[in-house]
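So this first bit is one chain, no partners, the form predicted on its own, shown in structure tokens.
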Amino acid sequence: MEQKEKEVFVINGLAGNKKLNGSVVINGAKNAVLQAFAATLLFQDEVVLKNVPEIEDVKNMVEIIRGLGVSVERRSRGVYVVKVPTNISTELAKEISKKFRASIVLTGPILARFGKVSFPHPGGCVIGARPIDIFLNGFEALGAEVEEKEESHLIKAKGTNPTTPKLRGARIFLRVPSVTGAQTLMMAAVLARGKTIIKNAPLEPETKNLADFLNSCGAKIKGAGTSVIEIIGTGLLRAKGRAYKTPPDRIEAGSFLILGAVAAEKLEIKNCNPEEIESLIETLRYCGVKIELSKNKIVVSSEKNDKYKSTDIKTHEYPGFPTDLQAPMTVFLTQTEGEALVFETIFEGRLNFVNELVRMGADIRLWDQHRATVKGPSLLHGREVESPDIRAGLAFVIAALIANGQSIIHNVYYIDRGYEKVDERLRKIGVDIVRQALV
């Protein structure tokens, strides 16, 4: 990890010219595969995971699980086999968990199977220190005791027979429709006694994808992908040779679509599901971007003199505009004609990256932690920037790509957490980008 944090991307920009051509293949979804790794703790036999993206967050998850005593074997590129022994450690490693927000999804399966779990407050990046009351309140509803220490949390199932499920079913209303919260509690409920109902659940397709696989292995989950999820506890699951195949990453697909809109003559985005990013596609079409769709491919194209009009965006839970695409979309808006309001409704602090875009020449005014106005079009100029998080890091790559001159992007580690070998893939479509280690 330390070596990755010392690497930078050096990018020579196109000065606003649309010159990129070619195709990119979308990898497995980060926001699906991490939960799938956690779900393997619900199984009494080995689980095969396929189409696993080779990203830093997967390496982090594998490191944490192995640290618990779980067997994780990488058989080939994108294929992992996980086998959980009878007894494992129930304490998540502090240092890596504090840096890695998704580690919290492990807490539900560990608590439900082994009766207790200890973990630090999870982090990840500048937007990583987020409330976890949804998880803690959900565990309490399922019959667990929550003990909050100075830097960690200890969760224990109360007074149950160790030969039976340690949690009990409950009715849980999520204060906000948290994706990781709903998935974590859903997995815990698979091993709980009785029925659990989760209301105000998020609609993200990754939740349904996970539930479908668990159901194929013996779970009883209804309503995943809707606002009400019903789970009847079944005990440990059996894969019996079934493999989990990670679906395409809709956020990666959307990121490349935005990149194509601002910098490509013609870009094919393969192995994706256009229906899962309809909000982005329709927004870009409204702005004047030419987009062709087929079942699992998107083609974005442009002419030299194409001009795009501006539009407001407001992030929202699925199927609304994804918060994970807000940063790349803000870069796109710097190249459109007119003024747009960007309203980030999900996370505080996620708009702070715009200060670097302003230094690159963008006309952006940050009003508060949730709102910014973007006026365009602006010719951006290359400069040194630091990636504050995964999505803003990729947004800086796009900004550097369309800028005039050379840019250096620090904290490449953040970008690698969500995008597999993005520099190699960008070079194949014509981007002048190299990865360098700082001396």
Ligand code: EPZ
Second form
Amino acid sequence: MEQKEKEVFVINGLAGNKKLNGSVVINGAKNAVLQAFAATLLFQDEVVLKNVPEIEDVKNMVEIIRGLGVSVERRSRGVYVVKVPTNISTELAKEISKKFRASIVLTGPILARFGKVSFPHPGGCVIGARPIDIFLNGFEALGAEVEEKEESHLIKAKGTNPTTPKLRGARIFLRVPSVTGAQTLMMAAVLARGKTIIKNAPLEPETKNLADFLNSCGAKIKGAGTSVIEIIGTGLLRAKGRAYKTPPDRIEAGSFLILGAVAAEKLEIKNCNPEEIESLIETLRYCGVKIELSKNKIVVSSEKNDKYKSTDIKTHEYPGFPTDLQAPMTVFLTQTEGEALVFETIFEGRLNFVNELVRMGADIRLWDQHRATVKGPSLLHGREVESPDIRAGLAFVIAALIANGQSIIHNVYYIDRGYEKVDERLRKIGVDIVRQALV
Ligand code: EPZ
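Counterpart to the form predicted on its own, namely the form predicted in complex with the ligand:
Following is the full complex, with the preceding chain placed first.
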């Protein structure tokens, strides 16, 4: 394991006292900017990306893209410039691509522009099997051949003429409403010949955000953010000095909102877009959490003896309850009065983390891969726990800071993949958290 992967967080809990106070500023969205980096491969000229979060997954994405022979300059904090040369390697580096699932979004633009791409089966979190049939079937529909060889996928477009489009437009129905599946095929279709229609796309706002930027640079994409996306192939795009500005991270905003609800006297969450987490906000308000909203800010506050009532949650594509907030919300539910069903409909492995919460004193019963019941309120006690993935990692931080006693959270590398300098930002609002290297 690399050094950075041997770090732990040591957290001394508040034992249920809601003492945190202050404000956090939300960074650019991981699940928007990774796709934006991939989209730069559709451009003839250089592309500037702004408000880029300095997180591990961005470092991983930059390393993969540089490994293809693409120039990526980090101009300053949060500002990157990408310039694609005439020819690049079309083989994603195995080791690093396996480290995070999002590397797969590069395959669409590379295949569409250069006529071929090879990549390992993407790795990432342990939240589920993470099949890639939507991508492979989509590429075949766009006129490519798919071959498996030594744990790699080799995709080759049938069109090999160097001056004409490598792929042809197609009508694609997504078997499952896959977020990166829709986004990857949408990007490939920008360079395909003719019209592509993608049906059963999920409505996640990051897809519309991406399409809006591509359209401002010459693409012809209609319906992004709805379940039917129509793309007319236009050929390479030109930024002509336009910069991509990463939108605020709705999952980070939601994570801090949940943290504030269980541990803060008053917490301001700045530079966020409350409209993108209405499902969470309405759910927390239903439980009795005091939340005030303004255009780019959320304020959550609580009195010492506030009691929250429990409620069931069921994860769903946008605008439903986000699966990426299920783990932090499950921790919140351990502090509410009553019994709640947590129904994780999207990933079959995303409730595995509850076993560690039970070891911290939570009263949770896992019925099957998709359903658990949480009884509360429970006083949690500090333990040594392992973060299995990005979002469960943050859920353990929330559990540790409301627990009685000290917790040690391993694999903070996972948390760093999705949240920039989270320990520094938490210390600023009163959390007793220290990052330590494992000796
Ligand atoms: C995106 O992942 C996000 N990642 C995930 O965030 C998020 O949890 C997920 O969407 C759902 O909202 C990025 O945007 C980089 P899916 P993605 O394809 O696109 C099945 C985080 O913590 N499926 O929408 O990989 C799949 O197994 C991450 O920030 C297939 O069956 O998720 C799952 O059950 C985690 N075949 C369902 O679709 C496929 O080919 C939804 O997954 C693709 C997906």
